Structures are given as C-alpha cells and as structure tokens.
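The data below hold one chain only, encoded as structure tokens and taken in the form predicted alone.
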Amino acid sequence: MPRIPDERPLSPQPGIIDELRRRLPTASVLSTPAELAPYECDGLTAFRQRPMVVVLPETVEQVQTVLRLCHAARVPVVARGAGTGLSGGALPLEDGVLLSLARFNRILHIDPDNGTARVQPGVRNLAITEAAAAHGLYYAPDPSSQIACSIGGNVAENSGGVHCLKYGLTVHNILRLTLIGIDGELFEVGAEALDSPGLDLLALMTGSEGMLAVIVEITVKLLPRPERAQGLLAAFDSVERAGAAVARLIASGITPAGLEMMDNPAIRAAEAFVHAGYPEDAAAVLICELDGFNAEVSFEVMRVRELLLDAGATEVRTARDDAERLNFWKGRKAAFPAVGRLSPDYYCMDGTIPRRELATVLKRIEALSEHYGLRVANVFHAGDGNLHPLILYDANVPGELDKAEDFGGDILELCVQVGGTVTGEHGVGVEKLNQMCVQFDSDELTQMHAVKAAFDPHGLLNPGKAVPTLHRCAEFGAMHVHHGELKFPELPRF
C-alpha cells in the first residue's frame, strides 16, 4: 500500500505563497520547515508529506480569498481539522496548500427549544456537549478521539461512536452545512427542519472526506440527557462466544445505547493503563449501555443480563452507579492509546461486516495474526458490526510496516466478503484506495468521479483521496469483472 495519494503531476507555483501573504494576515500563513513539519500527517503515522504552505484563516472571507487565488492557479488544496482522522485523509500534497480550519472554533449559537447547536468546524466535538449541558442537552456522536477531534472533521469522516448503534452517525446527527466551493462560491446544504426540497446534498457531503467543499458551519442537533443511563460489563471465555452474544442481544429487539467489544490483549492493555476493574483472564468483554427513561432501563438490564448469561457469560457486572458506568467506558475509550503500551507500533484498521459474521470474521483475524507473525488487538463498536483491529509492529523492523498493511489489507478485504465495507467511521483517505477497487466495480467508480467533478471540475480539492483511479484498480489488480459481477481475490489459505 503506497505512503503517497495516487500519482499525478505536480504543478508547484510558489509564487501562490507571496500571493497568500499579500492577501492574508503575516500569521495566518506558514511556510517554513518548522512550521510545516507539524502538518505533515494525521493520525496515520506511516503516511508523511511536507506541503507547500500552510494557511489558517480566521474569517470565512479568508477561507474565501485562498480558494479562488487556488483556483485561478490549478493548485491542490486539502482541508485539515484537529488531523485525528485515521485513514490520511487529511495527507498534504508537496505542491498543494493545506487549509487549516483550527481558528474557526466558536459555538455560534445554543437554540435550546428546537434542540440545535450553530458551530463552526474547529469546535471540538466534546466542546458542544459542555456547551449544552446547561440546558440538560448533549450531542450524541462521540468518537473516542471527542476530546480532541474537531466537529468539521467528524462530517468530512462521517463518524460514528460508541453509542452510534442506538443515535446514528454524524450524518443521523446533522441538519444544515455552510460550505465553499473550490470557486469561492458560498452555500449551504440541508435546513434546520426535519426535511428540505431537492436532493439530499447533506447526506452527499457528509462523509465526502474534503474532496467536494469546505465546510465553515455546521448545524448539529441536540438530544435531551437520558433519565438514567446504565452500563454493564460481560466476561466470555471465548470471542467467539463474544461474537454469538452480540447477535443475540440485537436481535432480542433490545437496542442498547452503546455495545462495544475487547478482546484479550486489548483489555489487558486498557486495565494496565486506566485501571478500570476489566477481568484480564477474560477471552473477550462487552460493554452494555441502556438508557432511557427509569422503568424502560430496569426492565432491560435484567433482560440483557439474562441474555448474557444464556449465551455464555462467565460473569455479568451490572454498574452500581454512575461513576463505574463510566470507569467502563474510560477502559474502552482508552483502548487505543493503550495498546501503544504493547507495541512500538500499531496500524488501526476499520472495517463493517454484518454482525451474523462477528464470530466468523474473529477467528479469521486470528489466523490472518498467525500467517504475519504480526499480533492483534480487537477494539470494535460490536453492535453495528464496525471492526478496530489494531494490528501491533515495530517501524524500525525492515518490512514490518509492508507486512501490517497487507495484513490490514486483508482485514478489509475479508469483510466485504462477509458482505460488509471498507469503512465505518475512519474514512477512505489514502490508506483504504486498493480496498475501494475490491469493493466497487468500474461502473461505479466512474459515477462516484462524476460526481467530484461535477463539483470540482479541475480535481483541486483533496485529490488522490477516498475514491481510486480506474488505472489504480488495474494495477491493484483486484478488478475482475465476469458478466456484470465483481470477484473478489481469495485471501491466503490456512
């Protein structure tokens, strides 16, 4: 898997800099060594690129002037948040500006009785909760990364959570988007009522991983704080067990605000780290939450704790107030930092399958973990089927990071196997390009560029990223197409 987007020529124009120093403020842009060394990746590591110049405007006029100056001079630019994300999304170019959207980081307005929030996109996603708290409202996408990642970030990715299962991805959590196009042009998406005229362009947008527009304000919806909230904790002796559970559960017709599931390695890495009460004899543990209103919650977790049992617990915790609910989750959320106790490295991989193939999928996992030699640590939101295999090497190893990524490869390929996708909540970016060409045939792939030309006719806006050339596919190799029908490659046999 290549470290770099797809290739293309460059078309370096350094006078662009002069230009943006002539017509923003000496601060807002950077270009120096130092100052570009920071922004040379996001939360994927592996993938490093210097860009050209950095720009941070303050003013949507600013965001503005740098994308009609980029325009006129056909060059790149690619719109960075909190740079989180973890699929490269946000990877500069060498001859492209990255746009940086940190200052736009205001809460415009808290409208209470319709239960919205104006933002712009630099707002961290906790920050909205802490803003409405006082009005007993909470936004509900909470990405593990809340306390850092930007809202701007979240629509690009489109991501979900641990309680996405029951309140839906920030695309179910969104009503309105103020954008610029590549042109300059300002407009605005969606509505503040439930529905509005024409096509869905919200839904278009969201999850476009910056390659259609800039978002410069986002309205989000506001839900009331649950009655009662209450958590509980599974131990299985296997994960497969584990897995069974979880389909179980869902298909009792119980929907619990959050599911997610550890196995071993990654729960003895989470209670080594945060110290969160986690059985680390257990095979695997899954976290439960219920919430609603108090008679709907009592009812439940003694359904669910029944459910658990049948289906093989070996121990059920139901949380005796609110601060171990939450020492629950502190393990979870913790997950990934923690396992960098474990490992000089790690590659985060994120892919959806059906939940009817949880079990299935672990244990081809495992026995993927057995052919590289690489460990293996699983971290998923279990109810809606997203997998978080975090897959453990060491960089300074020579062709441990080539062997990661194939492994990694593997993963997602399995999963649209199963009859899952590439992505749940990361994002294509440049890490998962190969992966598209397994999941979409040429048709398809054609239509998805369609559409980013339709917007972006010159491709300037985050090119190389989430959709791959039709030449990409070819030499990846994975598109064999017999009678309108997609073949899949095998993976290796054990």
The other form holds:
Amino acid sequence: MPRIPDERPLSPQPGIIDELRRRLPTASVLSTPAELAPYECDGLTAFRQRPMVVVLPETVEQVQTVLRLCHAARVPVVARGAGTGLSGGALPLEDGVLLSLARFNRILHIDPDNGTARVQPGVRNLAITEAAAAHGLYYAPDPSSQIACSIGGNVAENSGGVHCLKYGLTVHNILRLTLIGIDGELFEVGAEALDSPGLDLLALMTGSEGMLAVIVEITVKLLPRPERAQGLLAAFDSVERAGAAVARLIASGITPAGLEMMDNPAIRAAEAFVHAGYPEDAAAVLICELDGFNAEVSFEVMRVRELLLDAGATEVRTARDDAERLNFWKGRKAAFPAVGRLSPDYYCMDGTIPRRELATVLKRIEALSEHYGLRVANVFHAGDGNLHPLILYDANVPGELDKAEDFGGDILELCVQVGGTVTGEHGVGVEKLNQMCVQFDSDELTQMHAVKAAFDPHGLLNPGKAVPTLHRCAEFGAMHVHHGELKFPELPRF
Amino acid sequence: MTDISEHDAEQALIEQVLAAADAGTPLCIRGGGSKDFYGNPARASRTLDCATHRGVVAYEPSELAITVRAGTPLADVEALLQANGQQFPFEPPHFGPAATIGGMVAAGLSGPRRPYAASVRDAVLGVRLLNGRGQALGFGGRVMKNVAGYDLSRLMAGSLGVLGVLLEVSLKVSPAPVGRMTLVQEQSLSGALALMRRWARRSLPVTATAWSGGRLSVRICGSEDALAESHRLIGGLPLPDADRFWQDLREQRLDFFAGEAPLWRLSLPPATPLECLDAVCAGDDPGADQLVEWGGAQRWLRGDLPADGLRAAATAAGGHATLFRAGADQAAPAAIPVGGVFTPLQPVVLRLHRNLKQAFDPAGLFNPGRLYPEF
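Pass me the form predicted together with its partner chain as well; I've looked at the form predicted alone already.
Once more the chain from above appears, this time first in line as the rest of the complex follows.
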C-alpha cells in the first residue's frame, strides 16, 4: 500500500471527539471503527486511512462550530462530498476530522428567469439538471460520475466532463459560493451577477481541493436545453489519422459539444461489455456530438461528416435518432467499467496535452506499456486534449501496483514534457503530488503555499494535498536520480 | 500574416522590480495606458513600463490558444487572430490604440459577447508573472483543461496589477463566426428586458444584446439557415454596418457615452427589474440615462448619482456598482466615493484580499490602492 503522503507530525487530540459530541446532534458524530470504515478512501481506493472522527453537520452553524473547534485545537479537517474523487483529495487523516457535507443535500432555489440554481454542496450533480428540467434548463458540466458526485466536490476539483469542450469546466458554470473559513467565519465570493468586485476569489476557490475554505452553498448557472443534439461516430485505421481529424475539426471553426476518442483496446473492451456496435477492428473511433439551435446543428452535421471523411475516416455514422446517439455514447460512458472487466485493477490517469502531440504521446505510452509489461487502454477527451489512459494491473501480484504507479507517473511527466499538465480534471489530491514537482519549480510551489497560508495560516484544511512540500519534491528528485536515469534531463529540477 | 515585433524585456523588468523592492518604492504597472482612467488612483509615483515586453510566444490555430507577452498590443494580436479566422470570444474593449494584452487581462473587462461566450477570466489558461520578490512564476498552462495547483492565473484577471506584474498570458481563442446579422426593434426598456430574458431561455444563436434610447439591438451568428430561422423568431430589421455599432458600443463611442457626466456600471442578475433603481434614479423615464447590455446583466448609467444608493440597490439585487468613469473632475478626490470606485468588500473578504496581497507582494510594491484604497 502506498505511503500516506502527509508529512506533518501527528498530533492526536481525541478529546475533540467528546467536544464535538457535546456540540452536535448525536447522529452527526461517528467514531467507531465500523462507522469510520466507509470514509477511509474516496474513488482512489489504493490510498486508505481511517479518520479520527467523522462529522455530518446539517446546518451552516454546525459547520462553523466544527471548524472553530478544530481551529482552536489545531486539529486538521478534511471536507468530503460524495467521495467519488479520483485523486485522493478526500483521503482522511489519522489525527483529523472528516467533515462530510452529505447532509447539505437540498436544492434551495431555482431561478429560471436568471438561469441560476442555488444549491447546497452535497446535492448530486445530476440532481440539479433533473430539478431544472421542468424549466427547460440544465447544468452543463457532466463528469462521468454525475449520478453520484456532489456539486461541492465538483467545485473543489473544478470538474469537467464530456461536454466541457463547448460549455466549459465547473469554474465557467458557477456564479457564487458561500464558504466558511478555518476560523469559522462565513463569507461569500462571486455574485448572482456575472462578475463581482475585487479579486476573482471564485476562480481561486474552484479547484482548490478543500484547502482554502469549506463550501456550504453554491449558485450555479443553468443553460437552456439545446433544441437538438446530434451524434456522429467515425472509425479510423490509425490513431494518428484520428488525431489529425480532431485537429482539423477544431480548426474548422465548429465547436462540438463533445469530441471523444477511444483506442482499439478501449473499443474492444467497451464493445464486449455493452455491445454498442462499435467497429472492433478500428484503430480508433471518434464520437462527436453537435448541439444547439436546430438549423445550426443541421449545417454543422454536414460539414463535420465531410471533414471526417476527408480526414481519412474509414466510416462515418450519423445517428438517425436520439436512441442511436445515446448508443454511440454508451460505449464511451461504460469504458471504465468495461476496462475493469479485463483486469482485476486499473489505474486511471488524467493528463492534458496540446492536441498536436496526441500521436506522439500515444506512441510513447505504447512503448512504456511494453517497458512495464502492463496493458493500457486509452479513452480521451480528444477535443480538449485531456487523456485518460487506463493502466491495467493486478494488485494481488506483488509489485504490480508500484509498477502501475511508476508507469502512470511517467505518463504524467510525458504530458508536462510536451507542454501539457499532470491533471486536466481529476485534481492532484495525494495521487499526483510527485508530478507537481515536475510541473512547478520551488518558487512557484512556495507561492502556492503562501496563498494557502493567506486563508489557512495553521495549515489545518486538508493538509498534505494538492501542493507538495519542497522537502517532498527534493526527495522525489533524489529518488529519480538514484534510479540512475533522469527521465527527462531537459526539464529543470532543483 | 501580421507582423508583431518581438522584444523580451523580462530580465529588465525583474531588475526594476528588485530595485524598487530595495528602495521601497511602489510601482504603477503600465502597459499602453489606455485604461489609466479605470479603478482607483494607484499610490505610486514610479511607473513600471511593461509595453516593451512584447511578442507572440506560441500560436497554433488548431490548438485554439495563444500565448503572448503582456506588453503586446491588443490590436496586433486581434489582427493576427482574425487573419486565422479566430477571435477572442470575450470581445475585449481597447479604450485606445495602445491597449496591451496585459492591460486587457489585468482590467478584466469583456465586451458585448461576454454573457453568450466567455469573459476574459474564463479564457485565461495560464500566466507567467513577477511577484513582489522579483521571482518569475508560471501558473496554469497552455492547454484547455488544467487543475494542477491553485488557479492563480485566472486570479490575475481583473486584479488591476495588485498581485504581480504579468509577463506572459495564455488565452483560449475561438473560431470567428461564419455569418452574423444584427436585428433592431423599437422597444421600451422593460419590454427589452423581458425579450432578452425570453431569448436567453431558448438555445438561440444570440451573441450580443443592447438597449439604448428605445432601440433594442440583437446580434445573431451562424450559418445562413440559422440566421434566417432565428431572424424569424426574434424579429426586427437588419442593421447595416452592424460590426461598427458593436465596436462603438464596446469602445464607449456611442452618443450615450459622450460628455462629462460620471459613468456607472451596474453588474446585476440579468432579470433584475428596472424598478430596482427607483429609489436612486427619480424621473418619469427610467430608461433615459441607461444603456443595457449583456441580456440585462450589464447596465450603464450616466449622471451624478449617489454612490451609496446605487451600491445598496445593486447589492440588494445580487450584483454590484462601479464608478467606471468619474467624469470631468477625475483628479479631484471629491469625484471618487468613499471606499473607492468599486463596491466595498465584506470585512472577511477584505481581510482575505489583504492576506493575498501579502502573499504575492509583501512589500506592497504593485499598484497600491488601485483596486481598493486599503491595500
């Protein structure tokens, strides 16, 4: 099992459990091993740690109480939504309080005239869209876990989804947050309007992985349901050609609602699982969705079809109806569990690269796959360059998890090397701390720590996540050299 | 292809920042000076001239992103994008021929397309900046999706230079629309607000709206069929030379903006009723001194209006009010309301602003007082 990355000295203060019990309803404080077990990990199950105590407050005042107590006693706090995160951002601390926002599950107000919804952080992403449907509106960001993931977690991670190519990430689709600082003070950032005075703290809070403040209310933007959505599926006999088609499509001036790529291993896994009718002999498929005003979609569908054929697609299917469009998506949406059937375990990566580097990066991943002796399937938000290679391994084979992690680390460093980033939408959490040392230098990391201290001077909110200590980076650098071969000698190190 | 001159002044800027830090001299960061009028006056006598740090660092149209040095003229970059069939989705106002990319990001102002596409801040992908210690730091990146570390790059948009000196900015660009058309109809302000809300509830290809002096203008973009169909739904008569109208609106060259009266900007939830200002703007014709854009979300007011009353009304509606141009006596302290031109911050939020200022610029070198008098 990987080591817990938090480097703080432990300072267990079990006395706080009694204090919490005195201040909160009995059912809001969990501390027996059986009660704690469900909270020991999030969607990144390789990392597990039971918290000292779990609290499930129901009101803003109760959250303030918890934070004030923790602040006074210097006890660290990890906020948690639905626990579907893939980078260990909600991994508890042995001596810490796990603050679950699960009971903040109400949609407070839908304002169809202003196109907004005011919601509590524990509301499920999809529940917002379901509640807005009566007004012909929806919430655009759609992470694949949207039936389960919470909107508070989406904000903390700046989640994306298959439609963020056209509609943006969480940061582009929220207007206002109500937060509580570690000292228990309530404050608001953003506004019900399109902008707010002062620094853009709304942007800073989004994706800050629960390290700056705890979110207790969110105003999201709602968009009108597109009049029409149209799906296309194109097959290619090489990933290079598929990659080139993506670049041409994007350059053509059309912005699809979604543009996804799957490579052959992913196609075959998905096809075996859900029988979506994908061409199993294709080296890659592209799934393209166009949506919006009916007349515009008609025009775009014709252009995209021509363009894909011209770019060398061996086959282009245009969905005849919504059922067929959803069928195109079925395989893509089931890709992760489909790959899960091929292997006892898989490890999902999340780098983003400039689109032009796609073919190069996929070739290097193939070479790494041979080097490590582990299979890999690629699913890819092609339109915005966000790769999700799935590394197949078996945790029961000694050493395979370590190999998978090293392989994953190499992929992320490769992403940085070609001008990309180590995480497009899953967050750093505990998972990509080492790769942060590759993407940022010590001055940059120091600046990030200073920003953290501006909100949380004692480092009590989710400590040890998202931004590595310089000490850790020095050790990580040393480890790489120790192996005898510096992987990317052209990269600056310290 | 547009030629954009190249000059890397990063080292020189670092040296000037370090010298200012040594001497304890605050700096007024300046690109082209086109937005000198905006914000509060900075308490700095020395100017850090960033306009010499210019040039395109990376631009590949199929990546839909461009990286440029902060002193690059905005007009040059827009010409380069146009030559490649692209544009900034937020249609930034220039407010003068010397406007730079750095000033565009630091001011954080967006034009007519903003509610229908993106804001400057939305389009920021990454920055390189100098902090108050003279360290050159990169945050964000050049790719569309990036959640590595805190989003310190979007934080720079609209920061008016109080956190650092922008060196380089990576921005998302978008394809320029194939076809466009502007439709005009006679409408009262309340009628216009209702129509703009109705259009916002449908997936129409609307990319700009504006109401002024009894005329509602709406721009639609798309294919020929989409234009014809949305014209049928929206109504109104096509406006000739419409690009010029939207440019004049963006640059505040329309008649509404002429003269010396103070100009207020109200940023409101778009459906905010006209009556929200009844207590402030007495008069029979509520639209007389207003220009409304962004589907109702941005409203401009002219006149010597009471700052407190406007702010209270805007805040009650869920938005805020900014004294955008203080009028003729801009230099006179009396022209600027107590607390500055922007709506004052909640005490907790003000404290966080000060802490952030301290985190980036501990000696208080950069544009002190420009955003808020307190830091």
